[in-house]
Amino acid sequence: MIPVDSAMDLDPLPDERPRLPDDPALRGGVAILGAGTIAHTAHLPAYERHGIGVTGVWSQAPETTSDTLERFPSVGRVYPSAEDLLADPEVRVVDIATPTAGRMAWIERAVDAGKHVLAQKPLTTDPADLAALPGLLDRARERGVRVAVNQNGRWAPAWRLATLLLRQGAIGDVVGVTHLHDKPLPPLVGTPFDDLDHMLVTDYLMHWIDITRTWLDPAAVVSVHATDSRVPGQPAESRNPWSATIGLGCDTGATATLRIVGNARATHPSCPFWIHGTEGTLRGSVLVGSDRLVLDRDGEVRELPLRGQWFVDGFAGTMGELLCAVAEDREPENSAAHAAGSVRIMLAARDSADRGGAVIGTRGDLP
């Protein structure tokens, strides 16, 4: 950690944009198996944006793909099966958009294929699939490919260079992390967000659990505790909470706190965040147009320019990474091993949210 004595020691500011190889060839061959919406909206505009080659996709719903090469005329090809994508040997990287049920034998199949593999988020929410994780990435060390995954909320700007600044030691070690929801949620009623067992908790609030850990690194986390209940004016027919809290507790004494009040209405909505440090403070919000950071230290208050957007180019980050790490003969910082700790944590979360808030977890007991 490098020593920092005030916010302008720390110029120039670490680049939070998404880092790419700089070989151009070292950046295609990626292939999407479960090209829906998301993949629609998110992936392959980040991957047109920044210059990552698609070879093809697959979608087990054809029409979904239907149009993809008219939108997107840089994809190569829509592929008739998955099998077919598998077996393309210009694929070198499978990004796996799929649901989450069924995710971990994809990802098993890509790597039989001898592919590297951005699984998306989370991983998984079957406790087996964490407990057979190890086997599996010790078959892709073996076959010499990568598994990360596609936790990309890791790469929205202001997420991003708060982690990098936290690297470098801009606020000492770090106390405490909040996080806050100030905005409307996403349409949830009639979704497959309803069949979602404690739906905010183990997924959509998989991003900030993520990220809360990694900024709590290098302090584990020992403790979880989690509620999630109906609000006043929820629809009877939205079957999942709207409100939800996760308490983490870490072996050094650090704590953090993420909660969504409901469907919040606000003028100028948010989602800000808080980074408390022996040194200094890192305050900032993401989405809904509201990303910022400011640096508060020694009596400095000092805001930070961002570049781009969670959506899309947080996408082209953790693909980034991917191809970097690939091409860098390392593991990527989003790696499925590093990603299950927060998966763990997530699990905890939902065990506490079915016992009402109990505390799971003991010393030893979680990443």
Ligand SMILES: NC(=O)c1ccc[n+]([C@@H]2O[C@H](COP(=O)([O-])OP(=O)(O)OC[C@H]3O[C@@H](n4cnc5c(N)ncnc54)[C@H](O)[C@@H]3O)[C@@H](O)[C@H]2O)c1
Contents of the next structure:
Amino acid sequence: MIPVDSAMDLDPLPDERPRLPDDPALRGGVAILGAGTIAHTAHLPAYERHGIGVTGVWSQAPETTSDTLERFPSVGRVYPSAEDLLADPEVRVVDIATPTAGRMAWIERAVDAGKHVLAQKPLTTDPADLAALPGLLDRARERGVRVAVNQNGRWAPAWRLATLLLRQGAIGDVVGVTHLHDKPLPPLVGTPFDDLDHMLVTDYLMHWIDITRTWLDPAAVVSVHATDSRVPGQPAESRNPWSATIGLGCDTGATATLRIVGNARATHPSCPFWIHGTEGTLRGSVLVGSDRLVLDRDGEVRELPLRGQWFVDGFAGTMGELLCAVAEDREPENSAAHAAGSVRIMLAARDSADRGGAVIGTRGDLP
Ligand SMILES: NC(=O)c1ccc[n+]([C@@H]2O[C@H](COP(=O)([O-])OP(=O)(O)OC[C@H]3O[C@@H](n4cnc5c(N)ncnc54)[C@H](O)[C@@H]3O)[C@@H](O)[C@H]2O)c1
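Form predicted in complex with the ligand structure, per the form predicted alone context:
To see the whole picture, the full complex is given below, headed by that same chain.
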């Protein structure tokens, strides 16, 4: 880390945009297994915008891919089966967007077929999968393939620029991270998400857990506590609590708080965040058109320019990082091994929420 004496030492600012290999051959050979809602609303639009070549898609429900080729003319084909997709020699990367349950088995099948993998988040919600992960990653190494996780929030422009600035020491050591949801919840009643146990903690907040833990690096998260509750105005038919608060503690004493109060009413909705450091503060917001990042250091408050949006550029960011890692023969930042650390924190938060907010140690006492 180069010492930073003032905000101006950071010029030129790091580039927060998705990075992709220059060679089109190294930007292609992607096939989507489980092409449902998120694949059509985010993966494919991002790949089209950023020139990522898609050999084809497959969905278990054929109606979801009936108009894929019309909507995305650059997509090569709709595979008749997952087996056809996995057997296609043109496929280099299998982009798995099936629901979380059962996704690990698809990762294994893709690895065994000799394909690199980008798996949707969360990597898993089953502690047994985490225990089996080292064996799976050994197999991937033997076959010369990489396994990454689609933690696309890491490439939300404001979050990405914050990550890159933290790595440059822009605010010194991280003292605390704070996130607040000052926006309505997405529609949840009657959706499959409402069937997930502690859904806000285990699924919705996964991006927030993951980015927070990334910002806290190299400090290790050693304690987690979480509560969730039903709130005033929440409809009886909604299954999950609409409020969740997660607290993290690190071995350095740094702390973090992630908070959804409920279905917040807001004329100018946002997801603000603060990263307080020993030398300065980064504050900003993501989503719903609120994107911004401000560096506050040495008496100077500097609004930083941002390009793109989480939806959908962040999805090119995750895939681009895997494609660059393959081209450069290195582990991707969003490797399954790294993302598993965020899953451990999420599982501890789920355990804590189950136990009314008990503090869970994440060293000896892992779920
Ligand atoms: N920001 C994000 O990264 C983001 C946003 C939304 C959803 N997601 C994640 O993406 C995943 C998919 O979400 P979605 O909204 O697209 O779901 P979806 O139900 O619309 O699509 C899922 C796809 O997987 C297929 N499928 C379902 N069960 C399967 C099985 N057992 N085996 C093989 N294929 C199966 C479906 O036919 C469909 O093609 C979820 O895990 C979700 O958490 C991530």
